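To begin, one chain is listed below as structure tokens, in the form predicted alone.
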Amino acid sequence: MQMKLVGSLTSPYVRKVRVVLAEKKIDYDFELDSPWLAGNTVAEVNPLGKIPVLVLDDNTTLFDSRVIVEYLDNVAPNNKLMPAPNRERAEVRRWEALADGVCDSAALIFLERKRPIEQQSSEWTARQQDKILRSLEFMASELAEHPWCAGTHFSLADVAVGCALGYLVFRFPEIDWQERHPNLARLYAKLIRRPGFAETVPQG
């Protein structure tokens, strides 16, 4: 029995795990499921009812993408995506937290827009949009002219940022981040040529 990943084709958090699995060249089974599908069984493997969930070969379950990708990076020594515990590692984790925060706000806007129009809060949506725009500005400033988010090497920081930017492309094409932040656009263009990103383009 090999590892099984439970998740959807649209979640940026699931995509982050799938990209890491590809970068680490780890074989796994992919079970499509989502807490938003009628009759889903996500809560049976994660009491929080969230995806992604990684089911290990002994049926132990790991959840939260940050926990899963750290486990995967440690279990397979090839293509290390996180440096040893030090300031550089903290920088990579900070990029990941920032990228996940962009995904959090974007997902909240997406869900808000699915509510009946009379129940939607424009103020709530604007607050989330402001978080996204501020984060993109910060990303662009921190990236500057570096080849990768955390300096000279591809890392988990780039995986997380690439998935966040890809989710904006998928769900919010009206946000003109590529025009406003050409350095982020260049980074994204480089990332989507990597097999892990090319094979996990959001669908649905």
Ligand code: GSF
Second form
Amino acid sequence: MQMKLVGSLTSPYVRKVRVVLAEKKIDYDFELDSPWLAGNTVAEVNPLGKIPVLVLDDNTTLFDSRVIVEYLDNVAPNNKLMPAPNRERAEVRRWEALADGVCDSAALIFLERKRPIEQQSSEWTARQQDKILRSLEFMASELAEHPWCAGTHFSLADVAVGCALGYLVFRFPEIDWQERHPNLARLYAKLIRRPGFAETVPQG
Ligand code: GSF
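Let's compare: the form predicted alone is above, so bring in the form predicted in complex with this ligand.
So here's everything in the complex, that chain up top.
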């Protein structure tokens, strides 16, 4: 029995896991489910009721995406996405935390906009928007003219950043990060040519 990933076609965290699976060339079953669907069974595999969830061959369930990608990187020795030395590893994981944080804020805005208009808070939305814009600035300044986010090789940092930028393209095309940060746009153009990214473009 191979591993099973539970998730949706729109979630940036699920995409991060799928890109890692592709980069590591690991076969898996993909079960489409989302906590926002009526009758979904996500809570049966994750008490937090969130996706992604990875179900292992002995039915152990792993969540959240950061736990899953660390596990996957160590399942197979090929194409390591996290460096072993502590300092470099922390740098990669910080990029991941930053990228995931952008997704958190973007998802919160998306959900806020789904509430009845009179219940929406513009202060709350602005607070989340600030986090996104500040984080994009920070990413651009850290990336500078380096070929990849961390070190000299493609890593989990690039996977996470690519998924966050892809989520902004998908849900918030009005944020003009490509014009403001041409170096991020160049990185993104390079990332979406990789099969793992090309096969997981958000849809729905
Ligand atoms: C975030 C997962 C998450 O919020 C991770 O796995 O990295 N830190 C976690 N997933 C969303 C779907 S989406 O916005 O991608 C989710 O499942 N939300 C349901 C809920 O009830 O919050």
